[in-house]
Structure formats: structure tokens, C-alpha cells
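In the block that follows, a single chain appears as C-alpha cells, in the form predicted on its own.
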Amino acid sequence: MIRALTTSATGLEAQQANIERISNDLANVNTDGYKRSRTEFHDLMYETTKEPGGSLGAGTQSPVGIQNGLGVKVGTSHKIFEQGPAKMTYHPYDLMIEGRGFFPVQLPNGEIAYTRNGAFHIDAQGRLQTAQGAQLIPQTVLPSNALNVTVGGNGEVKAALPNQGEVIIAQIQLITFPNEQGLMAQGDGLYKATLASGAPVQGIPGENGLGSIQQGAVEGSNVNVANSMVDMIATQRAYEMGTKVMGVADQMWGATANIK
């Protein structure tokens, strides 16, 4: 009895990690360039009883063994990053991905991360940065004079300056990983690199799989609102599920204990 008491407390736990990552997904359903995650069990060691193909005597071998599992831990848990739905702003500083990249950012502390969040602004210089004031890099100045700044889907600045016409003023490059799973969640919707991403690849968008750029537009967040109350309601059930186990096993240990 004790034995189930203690495993389907593991299953309590993991189910309680699974509805936490569950509430920050919704809590984020309209977070610009956010991206679910997914959570993934394992589980835990087995005690062996019998071994499979051990002994049994007079030269034969059992086919098959005894183990009794001891519950359940979260694995693991990671983000999803398919494409988000894209979002209308009209707004010239606004650019979404369409496809693999992640715009690279410097950090008001000079660090570098990657944000798939391309609502930009400009400061008292010109300069693209985020609301949190990150600078997009390259850094890309718009002059004073600008007008008419367009941003093509290769990346390319331009905008018509007085007594020049059009000119390109920058090329904004994407940023791809090996392993984007491996990237390490900042908030604010930055990443940044581990040993397990891999090395940040850079290049011009829409050259060698990465994707273009749509000016005017945001990238949504990911998250499924339909799915992820499937999930919320699965979660629960086998949360519940869990509690009568624990319950179950406590009526038979007192009844263990109640023999008189």
C-alpha cells in the first residue's frame, strides 16, 4: 500500500507540471511570436523481481519477468516552433518571418538573443529596436529624412531620401540553429543559445531555408486555444484519477491497520 501511495504521488506531481505549462500557454494565446511548449514523461526506474530469461532450473529460462514500475517524472519540456498565425498591422516597422529564422537582437547589457517577435520601433537615433529596447542587428539606422521606408522579403532597408531617390540603407539578416528546441527561453519572447542549439547560422532571408520577410505584419502565437483545453481536460481527469489511487490505498492500509 505504501508503494501506491508513493507512485501515484509522482503521477500528482507530473500532472501538476503538465497544467502549468497548460496555463502559461493560454496565459500567452495572444503574445506576439510566442510559441507552446510540450511536455514529455518518463518513466521511473522498475524494481526487479524476476529477471526475463532468468533461470529455472533443469536448463530453461523464464520468458518473462517481474517489475513493478515506481511512478512517473517529467522528462522533459520544451517549445514548438511552427509557424504562428500572421497578423495585419500595416505598421512599417513591423516584421514577421515567414518561415525558419529568428531576428537577432543586442540586449541593453550587450548580450545577444533571438526573438521571433518583430514588432520594432525606432529610437531618438533611428535605430530598430524592441520595445524592451533591444537593438536589432545589423544595426539598422533609418535616416532622419526617410521616407517611404519599405522592407523587401530579402531583408532589404530602403527608403527615398530627399535629392537621392530610392536608396538601401541596411539588410536585416536571420539567425537559424541546428537544434531550435535546445534554445533557451529568456522572456519577453527572447531566446538564447545553449550548447544544445548549436551555434547561431546566419544569412540573408529566403537564401538557403530561412525564411522571407513580410513588412507590416506580427507573428501570433501558436497556441492552439481548441487543443490545449483537450489537454487541460485530460490533464484534470488523470490528476483526479491519481487522488483515487491515493485514496484507494489509504482505505486499504487502514483497514490493514484496523485488523483487529
The other form holds:
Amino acid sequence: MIRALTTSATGLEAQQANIERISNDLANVNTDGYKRSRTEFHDLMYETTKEPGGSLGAGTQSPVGIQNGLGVKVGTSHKIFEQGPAKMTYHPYDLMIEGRGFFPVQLPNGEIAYTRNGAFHIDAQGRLQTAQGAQLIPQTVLPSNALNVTVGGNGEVKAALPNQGEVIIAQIQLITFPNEQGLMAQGDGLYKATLASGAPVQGIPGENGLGSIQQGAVEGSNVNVANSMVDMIATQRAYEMGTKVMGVADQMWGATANIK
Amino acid sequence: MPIALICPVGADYPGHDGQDLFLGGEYLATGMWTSVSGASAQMQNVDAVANNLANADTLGFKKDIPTFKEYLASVEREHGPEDIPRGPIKDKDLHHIDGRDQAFVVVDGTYTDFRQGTLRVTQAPLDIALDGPGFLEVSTPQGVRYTRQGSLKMAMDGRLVTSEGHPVLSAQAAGLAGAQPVDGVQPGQGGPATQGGVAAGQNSAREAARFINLRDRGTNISIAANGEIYAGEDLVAKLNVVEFQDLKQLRKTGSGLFDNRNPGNILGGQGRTVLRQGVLETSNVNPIEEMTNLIKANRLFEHDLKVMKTYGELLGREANDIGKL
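Same protein, different state: after the form predicted on its own, show the form predicted together with the partner chain.
Following is the full complex, with the preceding chain placed first.
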């Protein structure tokens, strides 16, 4: 009886983790560069009272065993790096990655992080940086007299300078990882490399499977509202059923206590 | 036996002519334990429902169903031809109490329902659903296990792993093109000889040779219906999809993994399982069925308690009221 209570408690806990994940996804439905998460559940260990295939006597094996499951746990919760929709902004420093890849940026505290939110701005020195002040790596400085900055699909930053015509002033690099799902989300659309993600691999946009760069657009959130709502309904009902089981277990326990 | 302690009086007790009142007493005590066995069986039923519902959203989960059997507590008297009593007929001559009317219930087994779970489209390239009775073969520290959880991931070293980090095994040793088939097993065959050796957990080196590595294979990974993994145009490996003769012999070890202790259980040859890329198999728990089972178990439990209570009252009357007559 206590088993049914604790088993359904693990179910409630898992569904709660799921609803927390869904609420975070839905809260970020308009966050540029946001990637939705997925929670995966795994069944917990089993209490084996009787082995399946155990010997019952000479030449006789039990065809089925007795195994009691002890509930569920959250196995993994990871980001899904599916392309988000393009939002055209026509702002020259808004860069969208079409395909795989991350912009490498250096945070004000010196740490390196990776982001897909390509809404860049320039600071007083003309350096490209994110809204949080993380500098694009390698440092890209736009001359103050630059006119008409264009970023090509291959990451070439060109600007028309007075008396020089159009010159290439920087080359934007993109980063990929052997296992993107192993990245650690830091908030602010930033990710950090971990042991699971593997070492970052640098490349030119548009080459070796890397995405190309689209100027004047940002990548919207890849949260699919309809899917999240369906998930939410399923989660809510699963939670309800868990509490029902708990109620029944409690009732049965109570009834047992009241036999006499 | 606890019953004997409560009421050691039997109809055939020496020096006892089978007084009907005491015969009734014996019935009562045994019947009480029968209803106790029923109540605890229903508790197990609720435990199973709780676990199934807790895993209603677990990928590749297969629900468990407890099965009950009756258990004869004792055969007190051999079943023989009816004797015609000489002299006046008593109750005991009419009812042959041989224990067959006092059946207890015990859980006989929990049987896992291997029906296909619902498929959910995710579009992720490394999500695969097994459509059919097969299992993916994975290598765990405890030996080879089988799973239907198809949310595969790429580890940092490029190995294809489950979300728990256990490497998925290919049908044969690494480098499919020009590789030596393991133990003479031809591609596309889950040969029993290989499987047996590996299932015994004695050959981790051979397991390691069957890891699937997708490092530097680019991003364009496609998995064909027969388990062949392509990177672009190149055939990288073939997932080993294993089918079993008798699914009931599989033992759940948690985290969606199954253990097969009987190497002979593995079917060789081309399987019937079709792999679908970008799809996941969710749990096969049917909430309606589970809620129905829950209500049923709850009510049956209540009935058993009622019976227990009634027996309790009857025994109480036997103890207190009979003397007053």
C-alpha cells in the first residue's frame, strides 16, 4: 500500500517537472533565439519477487515473473536545437543563423559562451556585442565612418568606407559541437560547452554543414504553442490520474485501519 | 499454518464427532484468511496501476498486468467416493470438506504487455521508433540490455547512445564497409551465436567493436527502415534490432531496459520490425483501462474488507453469544 502511494508520488513529481518545462517554454514563446526543451521520463527500478524463467522444478520454468515497478523519474531534460522561424527586422546588425551553428561570444567576465540570438548592437568603440554586452569572437570592430555595413551568407562583414570603397572588415565564425544537446543553458540565450557537448568546432558559415548567415533577421523562438498546449493537457491529466491513485491507496489504507 | 492456530478444531478431530457449530468455526477462520489474501492481491493490483500511471508518459514503457491464481490452502481429505453413512445423517456427511472450497488468491505473475505504444512525431534525426516487436541492443555496465526507447543521442566522442548514455550496438563490428562479420553472422542477421555470447556479458570487447560512431560524419544522418544508418550517402552502421521468441521471458531492469537471460530466446534472421526516424514510441499505458482497474481493485478490496469484518463479527458472536444460550 505504501508502495502505491510512493509510486504515484514519483509520477506526480515527474509530471510537475514536465509542467515546469512547458511553462518555461510557453513563457519564452517570443524570446529570440530560444530553444524549447524536452523532458524524457524513465521508469525506476523493479522489485522482482519471482524471476521470469526461474526454475519451478525439474524441467519447469515459470513463464512469467512477478515484477513490481517503483515509479518514474525524470531521465533527461534537454534543449531541442530545431531552427526557429525567421523574423525580418531589416536591422543591419541582426544576424540569423540559417542551419547549424552558434555565435561565439565573450561575456564581460571573460568567459566564452555560445548563442543563437544574433541581435547584435555596437558599443561606443564600434564593437559588435549582444544586448547583454557579450562581445562577438573574434572581436569585430566597425569603423566609425563605415557606411552601409553588409554581412554575407559566408560571414564576411563588408563596409563602404569613404574614399576606399567597399572593404572586408571582419569574418564572422560559427561554432558547432559534436553533441549540441549536451550544451548547458545559461539563460540569456547563452550556452556553455560541457564534457557532454564535446569541444567546440570553429568554421566559416555555410561550410562543412554550418548554417549561413542572414542579415536583417533574427531567429524567433522554436516553441510550438499548439504542441506545448497539447503537452500541457496530457500532463495535467496524467497528474490528476496520479492523485486519483493516491486517493484510492489512501482510502484502502484508511479502510484497513478501520476494520476493527 | 496460522489458520490452525486460530481454530484447530476440525470435523475429523479425534474424539470429536464433528459438531456442526465447530465446523462452522473452522469455516470462519479459513474464510477470513481467504479474504485477507484477496485484499492483499488487490493492493498489489493498485501498486501495478500506480506504476503504470506514473509511467504514462515514459518513452518506450510497457505496462505491467498482475495475474492472480487460486491457491489451495490444504486438501484436508482425499477426494474419494461418497460414503453412505450408516445411521443418522449429519452435516459433515453431506459436505465433503477437502480444502478445495478454501482457495486463497496469490499473485501468479506480473505480465508485461508488449503492445505497441503510441507513436509521436518529433522530427529529430536521432529519434527512432520501432514499429514491430523488435528491441534495440544496448551495452550497459551490467551487460547487454534491450530497449524500445528510441530517443538516441550522440555522445561527445561521437558514439550513438541512449539518453542514459548506454552505447547502442550495431549488427556487426565497426566500419561496416569491408568489416569482418562477427562470428560469421551475415549483415542483417541477429545471429543467435553472437547474441548468446554477448548476452552472457562476457565479451565487452566484442561489444565495444559494435559501438556506432558518428563522429565527423556530418549532420545529415538518416536511419532507414531496416536500421541502416547513413551519413549523407555513406552507410555507417546497421542498428541491431533484436526480436524474441517469447517476450514474457524478458525481465525489466528499469530505465526502459530489458534483460534477456535465455540466449535461445533470440530470434535469428530478418525481423519484422520497421524503424521510423523522427518518431518516438511513447508509453503503451491506456489511462482508461488503468482507471477502470483502479476502481475495480478499490471496490474488490472494499468487498474483501467487508467479508473480513463480517467474519470478525461472527467470530465475536461465536465467542460471546453462544455461551449465553
